[in-house]
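Quick heads-up: it's one chain on its own, the form predicted on its own, in structure tokens.
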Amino acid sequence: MWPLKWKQREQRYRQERADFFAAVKRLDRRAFLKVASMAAAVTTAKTVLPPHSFQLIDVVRASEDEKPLFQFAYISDTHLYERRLNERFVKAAMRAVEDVNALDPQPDFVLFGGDLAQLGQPQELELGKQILSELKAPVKMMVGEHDWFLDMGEKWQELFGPPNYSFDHKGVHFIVLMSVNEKDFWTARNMTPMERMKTVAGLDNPIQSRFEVGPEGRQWLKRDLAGVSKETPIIVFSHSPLYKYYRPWNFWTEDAEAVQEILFPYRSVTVIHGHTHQLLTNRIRNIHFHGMLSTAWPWPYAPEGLPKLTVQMDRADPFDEADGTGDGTVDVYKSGYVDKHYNLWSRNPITVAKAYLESWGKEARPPAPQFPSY
């Protein structure tokens, strides 16, 4: 009996993927929805898939009476191409949309880290807009690089608004700001719109310039925060790293000691960015700062530069297309400072402590890596 129950459940298994593969290829708005009833029933399969959705995770904390005052989600890096081009970075995205909304309770909202499209064109950043609009809680977005340098963020702004914004929730300043601005080297070289955004895509590109927050930016933001209390924990939301990590790749903001100076005088400071696809972790003064997590695909560690902090993932499996990707949750404390905590589809969770940086390394430090990054 038990063979032909596992042949059964091995076919079933088999008929459910391939319906869902053939219906992420006509996805729209009811598409959506079936395929995200039949991925769900997919995930029953436990024995035959990597983990899906999030498993229980021990926290470490600074006391045991401290508690979080609330927890958001994250979806970063899902380089949407249109879907009859690239449907696995679809599938990504929309499995990150069903491993939050089996979130119980809900996070307080979903931030999306950047580059939902890979090329800025406007079907992308509209598929990316419908499949974000099946989370149950609120969305914040943040822009990245591939969402902007099509049209210069016109389409983005249509769609989502100001690529600056700032918001308040349960005692603490968010910022969402809009770091990856470059320098013009398009005009003088002629180059057409997606001239221009393949040069910023490749990463890099000689020609491009660095990323930076730039003088409009570090104005807006000084004048955001002209009304906020020094003793009011801020955590600001930046794509770029808001730090010097790697020029050659662009991991770099040109202009971040700038940024750092016009928050070092309040009390703490917490940055969570996107763009480097990796765990990265670091701390400048009061300023504690988090990467996240791509669905699309992860980058290897930069050969210098790496903030000393950081705990590296083991580097990623070349034949398991999921693996060192991911979403992830946020435990928000009074503090302001957070456990992250990474969400990575084919591993272990992984929680990076807010004691962790509180004391520069010494506590709660993250499980060392088996397999070293490339």
Contents of the next structure:
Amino acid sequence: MWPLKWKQREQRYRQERADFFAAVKRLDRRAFLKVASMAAAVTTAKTVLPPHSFQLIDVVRASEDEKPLFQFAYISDTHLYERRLNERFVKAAMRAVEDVNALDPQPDFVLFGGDLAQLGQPQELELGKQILSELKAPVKMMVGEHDWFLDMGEKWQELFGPPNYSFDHKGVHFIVLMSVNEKDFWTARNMTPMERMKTVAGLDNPIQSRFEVGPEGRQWLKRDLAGVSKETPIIVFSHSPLYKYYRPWNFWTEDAEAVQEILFPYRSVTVIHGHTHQLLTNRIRNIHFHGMLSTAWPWPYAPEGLPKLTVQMDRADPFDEADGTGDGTVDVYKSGYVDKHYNLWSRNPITVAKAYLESWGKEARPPAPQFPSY
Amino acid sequence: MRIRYVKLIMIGVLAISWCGLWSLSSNGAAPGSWMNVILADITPLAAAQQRPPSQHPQPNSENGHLVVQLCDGRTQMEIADVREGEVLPPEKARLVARRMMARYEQQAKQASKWTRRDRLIWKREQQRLVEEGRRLFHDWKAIGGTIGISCDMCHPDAANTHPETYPKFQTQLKRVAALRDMINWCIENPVKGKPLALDDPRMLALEAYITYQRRGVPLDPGKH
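Please could you give me the other form, the form predicted together with its partner chain, since above is the form predicted on its own?
Full assembly next; the chain just shown is listed first.
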């Protein structure tokens, strides 16, 4: 009885799969949702059948008859301690490096999203540099608050150069923006550098100031953009989100509006940010925002302020160390907008497609969580 | 023997200022001189036309002691070691005012065996424990962690600890677990420490902090 049942199930699965691919070929936008639900059915069947490799993202690409121009990968928020204190975070960072090195074809470059170190100590930063040096593709470094507030960026800059810089790649203007400056809260309190560092490192520590790009950073940004045509796609790498999500945890950029104002005149702007350790999606006018996963641990969604376009990732299983963490890739299209892939280590990967943000959430909605935050 | 309570200026200022505030907020009368405030209290605005001004019979003492009365006309106190006609020293006047106000507040509610002081103690002791829990939650060494990881790193403001959902089944523990079992689980695993004894004061403090952070959330045992 059992083999027969299994056979029927397999047949049904093969039929669904065949229908799915047939539909993909003649896909238009209206048919998309239908196919999306079929894909979901096939994915459900996955749990009883050998895994296969197709993803809904292929559908989106096919539908637009447009291929991404190039891909880059990201690793973010490794929060390294020295190896003898904590192996877990070191191993996680190395796993991400392996993931990215296994990509075929290799990405054009790898963005490191900040918070390489946990407490900004020279040994932590050097360990991080050593781990990232194993990457085959070139690395673009971004700074996070955990790298900065012990010595105000001295060691980080010695290892990786200035925290603000830009470069052009295949028609896209990339900007790496230092967005974790804080107004001085330490001098008046007579804090040691380590006390200052630990205060900033405590997400729920209310003593610290809020993140900002700051007047100098904004000046730098204006100067950098002065020579860039308004038609040029812009992609900004920023550690803090460049919008206001939840102030008590510094999921926040105090001068976000002023920074956005500088970016609005450009035809297409994408911000890829670290710091929030979760699947996070937002759009403000022409600016698309995507969060990055941490390799070290996931953060809960904040109790309020979550952008409407965000489809949450499932709450992490505490019994699985790797759940809610991971790395990812970004496919960049000619327009400059992107498909953002979250490579969750203990789950199916999730894609937040360009079409999802372009349609203000009407199309290509990512799968809903079964255990959302509460 | 009859005594006029107007003598007690010190007490008057303290007690009447309270009555005055009350009358201001409940009648919406504009702030004015002290005299206005006092009058407003005795003859609340519109009611003043219909009712005659309230008469406070003057308190007296059989023993010739000083008797003090609040402007409610009811709350009285006899001062055993001060004679009628004598002036209360300022320290003592303040004490008397405080006592009388406490008594007044109790009359407004049911008589209770607990005083304001009791309530302050309850609050303070509970908050002390919450603060201790907050400290432990942010300090991996204090709870015996070994790899630099503290609870707040994954649970800022104790988010995602859901104390209101316990006891509940935890697959990996293979049983219905209490909040403290999960606290211990997180101490042993992500934090890499030794589980606390269930009556360890640190366990109590962690529970105090975690539950305080979720105060007001309806109980929902079993929710995942």
